[in-house]
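Encoded as structure tokens, the following chain is the form predicted on its own, with no partner shown.
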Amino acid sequence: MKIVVIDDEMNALQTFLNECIDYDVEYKFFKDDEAAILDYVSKNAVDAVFTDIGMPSVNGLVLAEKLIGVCPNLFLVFITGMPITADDLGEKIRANTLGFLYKPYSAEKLAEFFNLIKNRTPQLTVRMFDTFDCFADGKLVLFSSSKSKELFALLVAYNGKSLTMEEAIACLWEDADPEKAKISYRNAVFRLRKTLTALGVNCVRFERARLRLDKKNISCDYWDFLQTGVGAYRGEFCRNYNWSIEYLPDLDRIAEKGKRP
């Protein structure tokens, strides 16, 4: 679980740190620097933002609307000493809001929100040996186009490394006219983003002419095999995709090494 915590008071940030340090949470703290916050959330797969409301340089509710614009699946928790409720929220952020941490809050209340975020975050399971398929909480993910599915498969094969537009085009549209290939790429990115948003999954960083997969909340047979040398690999890897052939020699070597006494 990756969260962002925003408060203009260092004492408040220190209190939050003291309460969450025993939990399996990756956190990033910010004071009220709107530009830095928006930049970080746009470039990192963040599950939730915990933010103060009344801050000198930015209003937490206004900031929340901008954050939703950057990351539509972001969960919001407002930290406040004011008697504010969900009825006081704008329509744009109400659906993303999990609740309020009223100061002074307890470690138990914070833990409730951590558990809520964890339970609401879909877990993806990816199968790459033989053909490629993806499941969200056990249900098959239906991509809106074959190319958006293949683009996601390539991202998984990149294993957390950045995938540039040029690299994606070389793999998925290698024989297409360059300008038409760029249009096809952008359409596949749009469709992939729409599919992941509908699932409530925030695992891909969509940057300018570049994509990157955040591997948290994803399990993958290919990744496990690379790490352990043990798995269901039987000589087939994403066999419907031409680019997958380049991966076979390394997979064969790992499999052969695993057979040795």
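Everything numeric in this text was worked out from a predicted model, so none of it was measured. Numbering follows the first chain given and starts at 1. First, how it differs from the form predicted together with its partner chain.
- Of the listed residues Asn119, Asp24, Ala35, Thr85, the one positioned at a hinge between rigid parts between these two forms is Asn119; the rest lie more than 12 positions from any hinge.
- For the chain modelled as two rigid parts, C-alpha superpositions between these two forms yield a turn of the smaller part by 168°.
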Second form
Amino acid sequence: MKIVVIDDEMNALQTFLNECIDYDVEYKFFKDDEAAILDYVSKNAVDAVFTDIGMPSVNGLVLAEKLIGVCPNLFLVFITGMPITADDLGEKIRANTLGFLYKPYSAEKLAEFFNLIKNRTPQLTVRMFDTFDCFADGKLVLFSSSKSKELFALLVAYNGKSLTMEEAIACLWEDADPEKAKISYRNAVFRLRKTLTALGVNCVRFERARLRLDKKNISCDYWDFLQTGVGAYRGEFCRNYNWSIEYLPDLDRIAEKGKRP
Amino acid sequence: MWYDFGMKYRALCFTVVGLIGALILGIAVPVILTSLGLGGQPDAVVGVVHLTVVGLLFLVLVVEIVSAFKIDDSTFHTAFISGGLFIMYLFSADAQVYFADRGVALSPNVCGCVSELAFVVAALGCCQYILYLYGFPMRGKTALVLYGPVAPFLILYFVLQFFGYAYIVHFGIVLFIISSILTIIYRAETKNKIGFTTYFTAALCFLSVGAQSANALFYDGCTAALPGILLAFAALSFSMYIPTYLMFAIHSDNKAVKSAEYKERAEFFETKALSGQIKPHFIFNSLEAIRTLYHRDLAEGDAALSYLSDFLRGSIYSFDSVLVPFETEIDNVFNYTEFENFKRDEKIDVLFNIDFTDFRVPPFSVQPFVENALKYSGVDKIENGCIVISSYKRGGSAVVEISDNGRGFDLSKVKESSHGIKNACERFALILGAEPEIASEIGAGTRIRIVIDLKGEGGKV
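Please supply the coordinates for the form predicted together with its partner chain, as a counterpart to the form predicted on its own shown previously.
In what comes next, the whole complex appears, and the chain from above leads the way.
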């Protein structure tokens, strides 16, 4: 994937570099030199252009139009501090525009655009043995609350089966009074949804009082272990979570089987 | 509004009533009175008419006085004017004849004076009201500007009365009262208070002043003079009422359109004014917090910065719309609470109990309540302390609740709630007609409940 990044400010380019260096992206940086940019884009197979809008010598929107003239299939992402939205864009560039990176933007948001350009969804890697953790394209996922993290762990442990609100409450909030438990459940769901949306991951089907995990694009040591009997299981599964004890006997049995010649 | 059938219909009805009224008052009354031989002198039958008008005016008087206490002092002026007219009719020469027939003899001179004085009082009431409308103080040079021309006019009136020509001035004053009443109605409409009382008051004042002017023609020797003069006055009267009524009808219609626009604009600016309510100190404190977080942990700094910038963006540009999807507002609240929690050592448990989101709210209308709970409820100091933001559907309404189990407060002792909360309440009331209910108990917590009718603007998704 080849991208062109345009900003008149060196600092902005530096920021972009800091964020994109972790990804498998071929990049070329330009200041607002219109002729050089057009020349480069016409001669190279560029997938996407990330451009600032308000620049001294050229407006990013005008430049974008010219770039599309040169390369009709070019993806556009505008990096801006202005409250501009797709509605403000001209007809010509709207179709090519993937979205906006509002300054200051997060690494996740940038990664989302890279994934959009590559037309892929981020790969989730879930580690269940020992403690539970989740990684999106290799980066540790920060959940917005510990209970929403635990809920996701339970969902992964359910291994594609539907998880109902009652079951989740029985596992996560067994001691809480019913009304408070329901509130906590909805709060965890709300937060889980926020975390996954921010990652650009769409793997959980949120239904009324029911959750289901779409296992596509997720790899998990626990699932692999169930299938193959091989894995890093050392007698610890989602440590810290009370409900994980119920899973241990089964895991132990599989581990025993694996040991036998 | 012109496209609003009801409004147009009402204006049309009013014009028709006005035309008929003008016809009756301007031509029919003098003709009928003459044919009945009642013209030219005080009469018991006309007295009955006058007393009926007295009754109706009294009603207006009571309504206006009562509402003056509730609404504002503009209705006080209407009360003043209808009071003047009330006394004028009560002591009119015709009413005296009626009273005399019932055995109550009143001194004609005293009654005449009282009646005429009351008429002057009504005229002065109008004068006063116009002064009030233009914001002039009731004293000094500015008062002279308006009272000045009126005073000689009134003196002229009394002088002329001795010579039997008072009707000329009388006519002028009637015109003045009518135009004043129009001004009052104009005023009432710009304040969005067009209602039955306004129409009733206006109609009655028109009719009563018209009746007086028609009657005055007889007193002041109109019938005794040439028929030509009678016709001339009838025509004058007629030509005066038609434009006045038309003006009123068209005016009220235009005003309705204008007031609707005005209301919309007011809403827009209100939204604008308060959405920009991010305080500079909030921004600087936040920047400071971000710096601290970056020094502690890069990832934490990144996350906090992202929440803060989303929150600021949402708040700065929120005035672009009057209503936003509830989910957008919840995002604002979420960005705010997440950022705030980054700053705190003692994290506050904010639970989003969101069960229903298919409705709209004004932007940044829920956030101030959450901010208040975060700042003042003290939930971080108690065990299991939390703030719960709930939304659910109940019947035909969406309910939003912000509750905490913190320290609570005595509602009666809170003098001024924060600017943000006051504005949020106003916007909920103004835009959605929803009044946030605040319930609080010391030591038990606070609950704010907002019920939004899904049939209204809030339900349009």
